[in-house]
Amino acid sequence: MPSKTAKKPAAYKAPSFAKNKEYFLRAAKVIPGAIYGHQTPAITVPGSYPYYATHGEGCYYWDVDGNRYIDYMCAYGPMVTGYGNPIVEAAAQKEFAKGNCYNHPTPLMVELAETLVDQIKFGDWAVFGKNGGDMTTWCTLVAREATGRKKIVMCKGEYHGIGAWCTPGHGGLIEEDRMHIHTFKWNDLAGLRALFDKYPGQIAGVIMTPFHHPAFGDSEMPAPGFWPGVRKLCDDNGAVLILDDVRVGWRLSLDGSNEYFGFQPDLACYCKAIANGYPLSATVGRDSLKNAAANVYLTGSYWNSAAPMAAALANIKLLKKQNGPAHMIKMGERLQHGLVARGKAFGFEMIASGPGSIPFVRFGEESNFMRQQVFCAEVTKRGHFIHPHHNWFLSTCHTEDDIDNTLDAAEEAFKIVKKQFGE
């Protein structure tokens, strides 16, 4: 049965794709894949969801045919002080009325660096890139200079980028580009202590997210102990830990997701959400690795803009103000024991997993997505934009009203998919 509180909704009325679809025809023409990568309709449910974006304000966005959506995926995570956050937007702004792109970086980069090892505690250093796979391959490297070994160990199911190494595709690779790169389960201990025992002397370093948060699947929380047992392989067997930090990092903590889970790693990759939508990552390091970072090369005509590294700044400064992490937290924490709770009313088991500021909620005893992308599908067509298949974000701009009301919306989804696939 549905909800006694919930408010009547509004006359439900289908939206019109027309023009997402005509964009869509037109760009089948002339880009492979016509919208190719995370961003792919194949991986939504196509027809039900929006393909072009045109605009955005605070946790709102809209599509080319005018619909409007309350964003749970703000971006896939970089939006998380708001679309136009007009502080954010000035200091960016102010800079590219300047030039923004020069022959050498402007003093902003020193003035960003200082920032982040001043609020990152193990960090002595930073670098800058702009995307979160720019890092995540180069701290590979870093690792097995500083080292001398060419073993790279991840978790199985993580995504670290697009690189060879690790992509999750399969074209174009070869043998040699993964001969060297060894994986083990989430929260197996005993996988990865087997690992450093098969290779001794071999692994350079470990890679790992804060928490796993696989595409397809409930994200998994380190297990107690995890993390630390982590900590002390790396350091009984002289392997650089390497944080990828990029896609959860400034949500759970302004000082690094290992502050909340209590750990410390010797490089940590920051991206997604450090600018509030422009293209800026940041890598921070120990000491001990400054030189072997210092002989990595590393560059790119862009990397060192100002007007992303001036965003960065403001929206570091904006969410250390306003306690972001804490706010996002507790907004998606509303949204995962709303959908658990509505959809028990109407018999369905919801699982929720991950942080409320990063969560993920699906249907129970699943294994097909087959209701999970009928209801997904039918939220985000009334104007509520959440994934069937990857974790959603929340961001500053989320209230309490958003989440409410994206909870109604849930409620006649729910009805919709009782109605198909019974209980």
Contents of the next structure:
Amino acid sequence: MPSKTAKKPAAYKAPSFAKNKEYFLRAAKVIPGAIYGHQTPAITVPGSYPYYATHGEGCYYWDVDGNRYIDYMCAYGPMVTGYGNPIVEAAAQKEFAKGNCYNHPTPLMVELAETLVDQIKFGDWAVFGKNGGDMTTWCTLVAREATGRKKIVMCKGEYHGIGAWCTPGHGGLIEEDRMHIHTFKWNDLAGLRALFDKYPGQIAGVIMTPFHHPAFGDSEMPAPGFWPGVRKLCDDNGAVLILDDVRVGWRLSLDGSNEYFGFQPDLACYCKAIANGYPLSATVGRDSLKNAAANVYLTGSYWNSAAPMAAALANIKLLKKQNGPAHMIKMGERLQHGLVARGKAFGFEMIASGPGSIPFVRFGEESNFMRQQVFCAEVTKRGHFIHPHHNWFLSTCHTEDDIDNTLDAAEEAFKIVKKQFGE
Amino acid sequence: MDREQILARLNLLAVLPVMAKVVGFDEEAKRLTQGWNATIQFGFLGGPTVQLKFDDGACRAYRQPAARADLSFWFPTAKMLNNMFSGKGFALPLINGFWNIKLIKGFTALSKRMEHYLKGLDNQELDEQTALRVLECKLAVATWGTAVLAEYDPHVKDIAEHIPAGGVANIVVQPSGPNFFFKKTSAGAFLAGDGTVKDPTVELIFSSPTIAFQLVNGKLDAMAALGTGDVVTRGYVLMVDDVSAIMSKIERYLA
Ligand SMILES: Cc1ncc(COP(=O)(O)O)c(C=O)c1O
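Right, the form predicted alone is done, so what does the form predicted in complex with its partner chain look like?
Every chain and every other molecule in the complex is listed next, the one we just looked at coming first.
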């Protein structure tokens, strides 16, 4: 039963989503799908979640109906040192005021590349893009350029962006898009070895996330020996090892997630935690791939603009000063442990997975997420934004009080799930 | 598998069984089949065999032979079977049992009744009951058609593989149907059926027949409909994504 120490929560009043819906209906007329991609309401619980945001502060944000949320999705990762962080904002605004986008990069690009090469131990050079997918796709081309081979290997169920070679969507694809893409299961070294055996001398690169964080599933950590095994197979077969650290990067270690897990990739992509919401992504690579990298065309209208780079420099400094990853891990673990314990009090076996900074918690004993959907919707309606099917994110702004408030709301949600489903 | 082979399976497994529904609710179809006590079967070389069992104004479809056939529409090629379904004409079928010219004639008239519901009423204002019947026929073709494509169409192989083994999607039209389910068995085969199944993997719920109509006519912006609540999904919603991606390809064969 509910913990005796829990404070009695304020009486719950269901939020209004009237304006959210109004904007959505307007959008549906002029935007295909109204809100597309990962922010589509279709993958939360439509009707119980906000659709449009207006502003944020720290780890809170507000929707168009004025409902406030403690944000456990952090804009799906990019918010890491808080919405409207004054230090990051000041650095970015200074560049916006001066001009931001020119015929040339600014010296900030050099400074940022030096910072990353310094920060990421295996890295000898860095390049920049805007989105994670810019970098993951580009890295596959670098691997092909460096090896003269065609095939790319990835793990089943991992997300690397919306390129035709990897998009989880179904529309507009032709069979040829995936002709040279092969998959194996996370933690299945034998599966990877079998691919190298099947396609000897043909695999250009292997791209993987630092741990497995699929949607609609528990996160899986690398089994002992997995990463060293992957590294060795790549070395033995002359393939480039690409680390997609877009989502996890700097939420485990500011040195890169590979340091956290104790291995060295050849290329690593970063994005979400770089610039606290300003559009920027980066790849860091080894010297041996520098010439190949120079041969693969890389550019975009806004890719070298100054403000996001200034934001990144300020944000990285701040994350170091705050010892960001350690704080996020600690807060996330408090949330994970709290949800498991409070769920247990109601007779639910909750499964917590992933590291604290990128946690996921779901109902065990169900594979269709129906309890989970009701639970997450009820928690979210109470002002604590959690996603039913996608891992969550912590920021350096989340405090113990925030987490404890969320746990109190969770207790009410557990009560509702229990009433609706039984145990 | 080539296009004709896939289309022939769609015709046999998804379209033809709708005949049983039409006999069930359409007065003229009932009248046409009054006094019929016969099993008619359809097939082509290398393909499935589907039977319609008529029983004095009632009809049941069997996607696997259930009885000895009185009349057999059997074709040496998929293309010849498809020609029959598209009304391009066909040679007289091989006869199994007895020659029954009356049955063949009656069956041709009956086919027209089915076509009436599947195509003939498109873009017309319909009364509520007729609209529901059209919806039932079209949704039946859509759910079974999805199962056929998932099973046989190499173009949707990756999507079909993505559907979890043992996964069941209930397709529910509020307030009172028609409802269907779509299933991938634990052995990886695909099938569909009338009604819903307990403890589904996912439920796709249409708030009204009008919204479901938009789906079967390819006019639904599904993402937007989800946001407005016109369509509700519960459960492992990725499966809906897969099922609807396959469903949207049926048109390429049957349009
Ligand atoms: C692991 C991973 N790789 C790549 C991407 C693609 O990044 P973007 O959406 O910025 O293109 C994402 C985005 O969520 C991601 O999580």
